[in-house]
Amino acid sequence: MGKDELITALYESLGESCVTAPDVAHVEIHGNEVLGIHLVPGLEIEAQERRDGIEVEIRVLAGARIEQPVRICFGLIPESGVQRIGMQTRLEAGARIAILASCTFPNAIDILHAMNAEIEVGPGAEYLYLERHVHGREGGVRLVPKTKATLAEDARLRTDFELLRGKAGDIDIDYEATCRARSVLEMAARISGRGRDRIRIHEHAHLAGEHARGVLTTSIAVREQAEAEIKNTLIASAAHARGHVDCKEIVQDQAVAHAIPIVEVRHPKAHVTHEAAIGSVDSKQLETLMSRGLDEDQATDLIIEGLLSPAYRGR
């Protein structure tokens, strides 16, 4: 295929079309080939390839806007292959963006994505990232994103991980942060997992400035022989800081999960929470569900649909 196919392919397989509005930036990966790049004002972005991967960098300058979330598109058509993309976003001061960020792999039987980024928010910036997969029916794809980010004062950053579509694969996630003075962080995972797809996530972050906020939110759903460990951990050393960890996970047939979830509090002042929930379907739900004409199996997926909606879109 040309680019142009590939770009084109790489939409479909998310249901949706090419991007093409002049004011919304956009950016399509495939493998390690970078198939297009269209900026807007405000917004620096460059991508490098090399012999095993790709190394993006994403600048948002200091005080710019970007009003429209930017497009980046990762992935793979054919059913094999290796992508590994570094990647590196700096946010000036004042500035604020929201990246969408779409990975497709529907064909996949042994396909690794290897993606390793570093994150620095900087002084009253703002930062969402929403990382959406697609993958396909034989669950052929191993993740293994990691992240490191750093949050000045009173910089915002989100982090939003969905997999709703396709077998997970085996999934290995990896994120860091630490925190400065009034900093607020929202991580966020939601992960559907059947067939013999193994799930491990582990999420740390340092409150390490005074008023600093944060909080881990994990939603995991396995099924048939399905594996999950998600581990949590949260670190609060500064006056003020607040933060919580939620772990909520459904396990259905022969499917095993498991929580780590850990609190550490280093400062008389800061206050750190945590709760987690393993288990099947509130029957309570299930039996509410069924009196209105769902079978079991229908009101269990509605059930579960409910756990991985994510809580927030937008800005």
Given for the second form:
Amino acid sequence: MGKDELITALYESLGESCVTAPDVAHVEIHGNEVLGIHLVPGLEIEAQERRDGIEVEIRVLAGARIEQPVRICFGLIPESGVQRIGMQTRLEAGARIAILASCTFPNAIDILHAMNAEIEVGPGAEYLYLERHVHGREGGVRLVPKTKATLAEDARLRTDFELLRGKAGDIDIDYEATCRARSVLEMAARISGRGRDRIRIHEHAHLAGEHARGVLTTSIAVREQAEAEIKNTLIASAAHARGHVDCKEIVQDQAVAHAIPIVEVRHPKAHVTHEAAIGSVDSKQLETLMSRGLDEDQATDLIIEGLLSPAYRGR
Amino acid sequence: MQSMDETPATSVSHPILEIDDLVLDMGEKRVLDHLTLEFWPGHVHAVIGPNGAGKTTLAATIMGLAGYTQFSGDIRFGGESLRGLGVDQRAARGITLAWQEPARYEGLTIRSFIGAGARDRSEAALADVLARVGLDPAQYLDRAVDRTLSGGERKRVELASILAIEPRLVLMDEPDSGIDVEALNRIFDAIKHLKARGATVLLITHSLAVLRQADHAFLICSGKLMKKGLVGKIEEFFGDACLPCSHQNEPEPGKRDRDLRSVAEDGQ
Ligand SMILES: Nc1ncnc2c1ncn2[C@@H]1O[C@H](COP(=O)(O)OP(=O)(O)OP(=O)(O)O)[C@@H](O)[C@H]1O
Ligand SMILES: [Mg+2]
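Okay, that one was the form predicted alone. Can I see the form predicted in complex with the partner chain too?
So here's everything in the complex, that chain up top.
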């Protein structure tokens, strides 16, 4: 396939068409090859092709406010292969950007996708990063996303990881963040697993500055023989730091879920809470939908769809 | 779900729902005690009774909710016994229930909730049922059916979803609880709309205002049928004998039995 055909195939697998608007920055990466790149003022992206992946450097210049969400599309159309992404993102002071990253492996049978990301959000800067995965029906993807983030004073970072279409495969998420004074961190993951999917999420955030705030939210639905393990840690070590850890797991069939929220407070004026709910779908919710004519599976799907929907921002 | 205009012609002269000598125990407690009731197609019936009378239990048993399937006697809908049928199978026959305290759903929009099971999922149809219960579709369709809805809003969304599925039998458990005066009239209009579409409505209540929406009523107390008949008659009796209730809240056993017996005899 030529580059243009590959770009089309990547977007098609996401159920979308190619980005053409001139004010929308976008990058398309297939395997270790940069297929397309389009930038807007204030945004710099450099990509280096490696043997089995790519190194990307993203820089948002001081004070630049990128209006339109930037589209990054990673993927592999073939059934097998390796894609290792190294991604360094730096937002300078007062910059603002939203990135919508799509990772698509529509035909995966044996694919490894490893992501090593480093994020620096400068003073007063604001970064929204949504990573959406679309996998094939067969699974066959091993995902190893690792992220290390630092939030400077007054910075904001929101990350969303979403895997709702196709089989999850084997996921091993490892996110870490350090938050300086008055910064705000939100990390959310929404994953639906079935078959023999294995989902591991370890998030670790340190509220190190005064008035720093952090929320780690994980919503998982596992069915059939899928397994999920969530271990989210939130440490607060400065006055008026406030945090919350929230794990919701819905378990159906023979699936198994573990949730281990760890909260640690190292300052008498800091405050951290946690909430973990693991269980089946609520019977009253189920029976209500069934009394409207849905069968049990349809009702369960709808309840889970709601729970994992991005519109729901929790408390 | 069968449409209302497919109601068999015979049902005009036969009850749509028959509760036949129904007995249901919860642990040690007899909650429904040899209840025999008949409901007629296209009628609005009220089941009225004080707190703890067994009204919600009756609705749950007709709907077939988990925990309410072990009973003696029978429940027939359109002549067919409902025994052994699941909630969705009963819904497929046209039965539905509006909960006294409806469930909340994180992230599920009112659009999806009302659309579930709706006959017509078009934007216009969903907007129409919301407007019928007095909620502005532009403001509400994309909101979640979660904790952010007030109690009254949630009850109205429940009723809108029931209008959308065009049922044959609606069990409404305390449709007025948490509803303000203005919205109450919308709810009453919705009940009239259901009736006009040929549905049978079973209003569960202890409020006289709701009772007055019915054509016919049953008074139940401690799981027993006390009286049945036209609404005016039941209203008068309920007002005299049940407001205030003469035997609730741990009465002396002898007095309670005497009261119940005299009421029951009067009700024959
Ligand atoms: N699971 C249960 N275990 C034991 N007792 C129960 C159970 N469920 C209901 N009951 C009892 O059965 C009786 C009837 O309850 P039900 O909820 O049907 O009353 P109700 O008429 O709907 O009252 P209200 O007007 O307060 O809604 C009550 O005394 C209640 O305490
Ligand atoms: Mg009740």
